[in-house]
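Starting off, we have a lone chain in the form predicted alone, written out as structure tokens.
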Amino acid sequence: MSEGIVGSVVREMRSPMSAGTDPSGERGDVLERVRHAILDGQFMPNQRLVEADLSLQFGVSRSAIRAVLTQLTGEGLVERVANRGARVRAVSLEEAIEISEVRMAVEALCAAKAAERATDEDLAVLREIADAMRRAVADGDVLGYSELNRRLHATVRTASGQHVAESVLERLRGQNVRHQFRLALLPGRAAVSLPQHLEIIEAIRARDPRRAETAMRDHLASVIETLPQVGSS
């Protein structure tokens, strides 16, 4: 695992803003807005983030923007460049693969714990997701399937009760979101991943931790194998 990934996770876990203790409501709100602008592609990789421009765009003080950029640097979404200021950090293919390798280890743990701890409500939600995934693939609804993919992984994390793992995975997802989106749009990818997702769901519903862990590892191994087809950001 690279020092950059470990550092960003540790800084995020220590950050007072991430713990919900931000004394400024203004800063907390703009943090979410800038973060979503990056994740949604409104700000592109390597795009400069000028404090004065962002202050006008989001209607907040430059000091609030400065604090937000510091926070997002800790999350790995922004980087500081000497004599150039801040810019959206571009994640290379090599780093995207490494992030996915970390996800594989942590999400496998979450899948195993979810098989042990999932409530009846969690299991019902997983069944609904499975049915919706089948329909999305049958209908060729790639974007809908991509959203169900996100929802499935989030449901497994929540059901696992592994709060530290959930926090780590959310940070890693943010850094890797563009590669994940490109992967979702790859022709035929949904049909490949559907049986993998269904196996994860069935293993958790069967309350079989070992099977669930193996299913999650196999799925993310497939993601890692396919990532080179989508290139770098």
Second form
2 protein chains.
Amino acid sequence: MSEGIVGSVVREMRSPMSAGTDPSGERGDVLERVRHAILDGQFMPNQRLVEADLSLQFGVSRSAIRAVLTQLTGEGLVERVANRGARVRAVSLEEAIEISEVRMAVEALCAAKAAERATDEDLAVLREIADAMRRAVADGDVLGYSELNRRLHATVRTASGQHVAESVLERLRGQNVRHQFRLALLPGRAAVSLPQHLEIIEAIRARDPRRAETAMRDHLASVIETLPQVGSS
Amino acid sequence: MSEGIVGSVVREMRSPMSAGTDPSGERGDVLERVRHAILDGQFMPNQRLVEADLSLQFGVSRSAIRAVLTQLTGEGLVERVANRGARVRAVSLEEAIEISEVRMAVEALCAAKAAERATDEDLAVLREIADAMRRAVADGDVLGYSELNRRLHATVRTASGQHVAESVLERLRGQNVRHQFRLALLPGRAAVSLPQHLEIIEAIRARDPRRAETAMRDHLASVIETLPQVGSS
DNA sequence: GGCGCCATGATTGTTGACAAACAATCCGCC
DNA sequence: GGCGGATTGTTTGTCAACAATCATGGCGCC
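Okay, that's the form predicted alone, but what's the structure of the form predicted together with another copy of the chain?
All chains and molecules follow, beginning with the one already shown.
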């Protein structure tokens, strides 16, 4: 309990557990719930994850929580040290850049394969996303655009039919959500990325693998270039 | 440890656990030991991994084994189904190809970065590997060549300084060892891959990122092309 | 003779309690 | 008043026993 000041300053109170979290509610996977709590920012980076607390909060036994923590550690979302417990892993700016570099390599592969193998339905979805993106930018809807961005990349991944690449990317995305999110909030960012996104979509719809690959590469190169502007956390 | 026949059907006997495996020996990480048992082929693909058996075999409690199994499941080496236990995951030929495709993308990145950032010591190691590879091929030392192959790729990865790529590749390699190994055993394979390996080394030693990247790409494209000849396992 | 049902055995999943490790606090002593 | 060492409290790691689940084999019934 107590135990203060980490990274920037994450208060170390044992989960206040204010109102919500009906203990009986949601028999649904605890793994999912904890993962989302981290991804949604309910659990901040460097925040301690005490097994007993989570056990109460999610209404499951400590062993269940323990298993969840080892799984999330494997996914790179949680950091665990010897006899000192687990905490939400904070990814540095340098690592965020490395992650984006790997993403660039793998998503370029996916874009090329998507251009070859996308179904007509995939292409229709892509067109919808393109239209919605244009609208979101016109309306200044930053959050909506961010969500569309996520959907675009997800659609390209699944359209590629490359399951291994898909899982690798899913993993990397999880570690990077925070940086991704802050990036999307940069003023003027959407204006830069919109044409890149549209070009990716166009290339895939034209079924041109090479063009799709370079479009994706260019887009992520731009992301990497911009990343330093969001600060290290 | 007997227990034969993999391909279609793995007999379902609880590991006979013949002689070895002193229970008191090796206080060393159980995770490592189980992982190596899988990677070294002591545990064959699709072989059941019964918790109680492993518990006895490795001289640790069942909970420890349980934790190890969830971790290895996260690494993609073990497959677990609901209330039916764990088994060594068998990767299909199709998946092996997908894995190699992703490897191609990421290792190309590493090769380029290695060409930029390799230390003089790295370059010296690479030259030694090149020489040893030539000798191994001349002597027909297939196993030695296979090990050198592993070392070459490992050296390129670490020389790249791209930690994220490194961990992704390490993961993928683990899932692919069996196919990799069978590939190395193909007659005449070394004669094909040797010049490719030498070209990778040359390109990095020349500090030419583009050349290193395409050399690595070409090499892995050749691997992917040859993979179907080893059968699906 | 085949089909379905129940008993049995083998394995996994879960729980609770205990031991070990670490951090913080408190006390006496210099 | 500050420092070293023991003590307390908190949290993780481990263990053994129990409950739940699934597969298997035998038995009766149609």
